[in-house]
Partner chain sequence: MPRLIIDEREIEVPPGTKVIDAAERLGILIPRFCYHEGLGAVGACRMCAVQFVEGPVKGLQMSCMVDAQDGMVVSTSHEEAVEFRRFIIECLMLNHPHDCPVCDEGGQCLLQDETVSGGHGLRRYQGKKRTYRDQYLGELIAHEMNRCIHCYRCSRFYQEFSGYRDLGPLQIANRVFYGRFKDGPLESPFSGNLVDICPTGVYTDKPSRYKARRWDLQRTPSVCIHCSLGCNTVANARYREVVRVEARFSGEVNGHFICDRGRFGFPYTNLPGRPRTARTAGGECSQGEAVAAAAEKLREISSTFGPQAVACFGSSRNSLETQCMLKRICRLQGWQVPGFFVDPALERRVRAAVSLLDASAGVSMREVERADCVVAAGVDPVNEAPMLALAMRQAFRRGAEILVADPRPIFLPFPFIHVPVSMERMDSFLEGLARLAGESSDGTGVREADLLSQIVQNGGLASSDLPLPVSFCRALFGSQNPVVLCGTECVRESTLPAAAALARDLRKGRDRAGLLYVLPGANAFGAGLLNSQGHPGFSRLLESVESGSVRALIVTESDPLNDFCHRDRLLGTLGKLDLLVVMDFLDSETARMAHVFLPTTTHFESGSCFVNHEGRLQYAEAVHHGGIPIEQAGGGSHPPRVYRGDIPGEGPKAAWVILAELGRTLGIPDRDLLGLGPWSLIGEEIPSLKRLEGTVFPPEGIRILSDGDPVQWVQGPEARDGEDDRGAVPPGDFFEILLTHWTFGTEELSSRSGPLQKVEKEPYGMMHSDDARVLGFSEGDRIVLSLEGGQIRFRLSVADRMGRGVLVLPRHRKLAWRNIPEMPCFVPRDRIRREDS
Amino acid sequence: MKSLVEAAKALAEGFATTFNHLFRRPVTEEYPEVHRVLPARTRARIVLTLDPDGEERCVACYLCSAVCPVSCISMQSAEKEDGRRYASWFRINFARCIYCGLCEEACPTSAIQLTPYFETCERDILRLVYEKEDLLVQHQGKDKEYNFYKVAGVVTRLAGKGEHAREEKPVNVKTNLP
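Stick to the form predicted alone and return the structure of that chain only.
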């Protein structure tokens, strides 16, 4: 008898909740006109950023394309006269991208960054394939001061071996021989 009373009470509470919501005004978001404020860590459209010197940050190391679970990133590496590597072409297929953020985490130069811009709907699927020119932005993104070539220990026009920030002079291995 006690379980029957508890069941009726639970049923009445459920109907009371439904009855209360029946007369509430619906909450409708007018999406195209009113945009929701997204959290700061929202991951959406990918961009390629510049370093503080105005050069491209991407060194075409292929780590982003290797870590991508859906293989939507492809590129070709090249090298300038001063020894600096860059991507001669860079392509992302946003029709396949799942916005997981692994490419951003794998990038040693902070070149790839995800922005909160999510409105990439297209009728033609080929318009979702972005080239380097479409991805490159004229700012540093989240890491304003980071410059890979100033700390990488790579010989460039900026500095030679042992001349970078927080880098010791190269050791002459012949002095270490017995």
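Okay, that was the form predicted alone. Show me the form predicted in complex with its partner chain next.
Below: the lone chain, stripped of partners and molecules.
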């Protein structure tokens, strides 16, 4: 009997709670009219950023495509005249992307970054396949400073052997001097 009373009480409480909700203001944000300002770290549309010198950061190292759990990133790396490695083509299939952000985490040059912009809907699914020109943006994204080729130690137009940050002059292999 006691448990019956308790059950009835519990039921009544439940009904009362939902009933009270009737008079609360809905928490829904009406999306297309109201655009919520998303945090900068929201994971949505992916971009390729430039380094502070205004050159492409992506060196097409394939780490993002390796780490991508849905295999939506593909690319081909190539070498520029000045010795920079770059992506001759770079493709992200946003129809497949799950915006997990692993590519951003894997990127050693801060090139690939996720932005809060998420309205990438298209009627034709092929238009969700973004090429490099669609992905490139003209800024540094979240990482303003990093410039991979300044520290990498590979010869590019920026610096030759021994001219990068924290490098000694090249060893003269033909001298006997210590």
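By rigid core we mean the largest C-alpha set that fits within 1.5 Å across both forms. Remember, it's a predicted structure, so these values are computed and weren't measured experimentally. Positions refer to the first chain, counted from 1.
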Classify H21 as shifted (yes) or not shifted (no) between these two forms, where shifted means its C-alpha moves by 2 Å or more with the rigid core superposed.
yes
Superposing on the rigid core, is the CA of A7 displaced by 2 Å or more between these two forms?
no
After superposing on the rigid core, what is the C-alpha displacement of N172 between these two forms, in Å?
8.2
